[in-house]
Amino acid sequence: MAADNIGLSRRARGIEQSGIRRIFELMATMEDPINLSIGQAHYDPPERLVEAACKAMRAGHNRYTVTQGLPQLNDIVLDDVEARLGARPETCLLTSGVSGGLMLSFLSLLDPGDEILLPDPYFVMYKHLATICGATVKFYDTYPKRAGERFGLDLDQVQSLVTEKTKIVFVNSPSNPTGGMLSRDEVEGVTRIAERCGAWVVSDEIYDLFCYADEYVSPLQFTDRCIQLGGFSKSYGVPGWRMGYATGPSDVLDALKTLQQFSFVCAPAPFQHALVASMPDIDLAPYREEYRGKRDMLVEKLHPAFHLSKPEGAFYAFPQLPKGRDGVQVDSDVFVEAAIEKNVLIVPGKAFSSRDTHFRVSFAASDEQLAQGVEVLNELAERFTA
């Protein structure tokens, strides 16, 4: 039955199914496959958080808290940000993964015939939920200017963007799906266009674990006007708990929380407590270190025919769809099926853009994984270039 014949909104039927979980359906049907498609860890969480989150259950913890999250985390939380940060932000909401600190900021800010600027490529989930706000979406280039170069943004377009009506200016820094960060120029700078126009600078920083650069920059550390999105399923190898978090000034976090009362309720009760026992006992950088050397080995091994931008941070890398002697890119439709052919699962670039150029690798794999992964792929240059 069609759609508009069984009375679903116009929110719903604006949505489309997500590339990313047509992947995953498809994956059920394989064995064994090569999966470099996948936005998690590959790693186990640390055996003392799993500790912690058992012995929290057993011990009665698995009723609601205040919908703000156990004061103890937020403070841990915001205790952690202005250690790397340098800035703290005035209060802080525990939330149902950052999806769901995305939904509520979305909501707390953008009315129908509002604008948002959201970067291109850009994660699958940002401009469908602009469309259930009902607002217009706005793409920011990002892509490279040459073939290989970093993957940044131009502020002088970003300026020629805005307008009386833009809301938000988003920015997702190490970013999924390209593995790009942006420099500290490009983050003050967003953050003063964003001030002038009185828009809020909303900052996905699901990845900030994973960066390789010299250094991590926050929207935080130049504006009171930011709300900072973070999370602990991607770095703890933890995403099925959905933990996340919002900070922010504490007028506008008053609005998420008032949302989350009516929605997501509470972040789940037992895994806040299991942080809250377990977090600030934890050291991570192995786990980036680990990743850094996956990332390594995939810009040394990966033909030159997919022209690489080097991967600043998060686990992915976009590299471009391979050209055949006449000069003409290969569809990208023809390309993951050839991967899938090889037992490889790889995302199509146009899954997270308005251009069908590139294709999306998480490394997020075991190094036997990877190495086979890279292997397949480096055949099919082979084959499409010849």
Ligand code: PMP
The other form holds:
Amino acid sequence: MAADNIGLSRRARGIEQSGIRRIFELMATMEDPINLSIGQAHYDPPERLVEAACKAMRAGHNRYTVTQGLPQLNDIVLDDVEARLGARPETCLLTSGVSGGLMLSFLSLLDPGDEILLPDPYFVMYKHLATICGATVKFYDTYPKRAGERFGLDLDQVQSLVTEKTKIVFVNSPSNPTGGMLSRDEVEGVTRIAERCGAWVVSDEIYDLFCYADEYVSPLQFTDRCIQLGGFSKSYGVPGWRMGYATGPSDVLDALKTLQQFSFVCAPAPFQHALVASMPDIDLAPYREEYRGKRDMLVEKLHPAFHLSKPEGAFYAFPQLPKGRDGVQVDSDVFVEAAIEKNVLIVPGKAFSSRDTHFRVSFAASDEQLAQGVEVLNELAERFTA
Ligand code: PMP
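Switch from the form predicted alone to the form predicted together with the ligand and give that structure.
And the full complex, kicking off with our chain again.
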């Protein structure tokens, strides 16, 4: 049926189709691919967490919880944030994944015509949620100044994008898709800019466990005017559980809570109970160290033609597409399709950016798959630069 006959809302029609549909279609035809396109940890959740979830269901914890979630889990989250960051947000709301927290934050803060500053490259959901709210998206650039240098931000550029309509200055560190992390100066600087113009900082910290840099810095260490979004999907290996949290001042979190009451209702009850029972006893550091090893292997082995910026966090690398002998960059579709022909899945950077110069490799894969994938990518680098 033609789109205008269905009667879809302007909101639904405002969401553009993914520019990489063809790639998704190709992916669907592959049988046992070397999949370096995945946005979730490759490991199973800790056994005791799974056991605790089964126990919770058998014990009858299958009903709604209160909207904000179990008070014990709220406290565990706030204690954990305080222990890691040295700052304790006023309150915590358990959400249906970080996706739920994103939706509630945007709906609570953005009116049509308001502006939100987002990083480029970005996790795709941000842009679409802002569009749903009728907000105008302005991107600040985080690409390296020179090939192979770190992804970061330019505070002067962020400042130049601010207007009296700016409502949210958004940060995502460690970043999906770049694996970049913001430095202390960048986080503090961007927080001050938001403070000066009266905007909120919304900080997506879903990859906080996967930090390979010396320190992890959050905007909430510099301001109270921050909604911090965190989660369990990636770190505990449970993206299907739909568990996340939002922290921040009570006045704004109350708005998120009211919206949750009339939408998601609450985060899944048995999984809240499972986390209460086991979270304080589970040490996630070995998972981070395993991924640090994969990151190091990728950085060491990937062909220099890719000019990779060393990922400082998350489980993604964002190498540049190689240039041929004539100095012209290989077309991203040509490159990704050549990888698919060799049974390797990667995602073209244009899925996450206004630029079409890079591609995303997820190293959330077994060492064996990662090594095979890197070998194929290196063969392609040789082929396209020859
Ligand atoms: N933020 C980022 C940066 C992500 O990569 C993802 C998942 N890919 C999410 C949020 C959503 O996570 P969740 O499963 O907790 O909804």
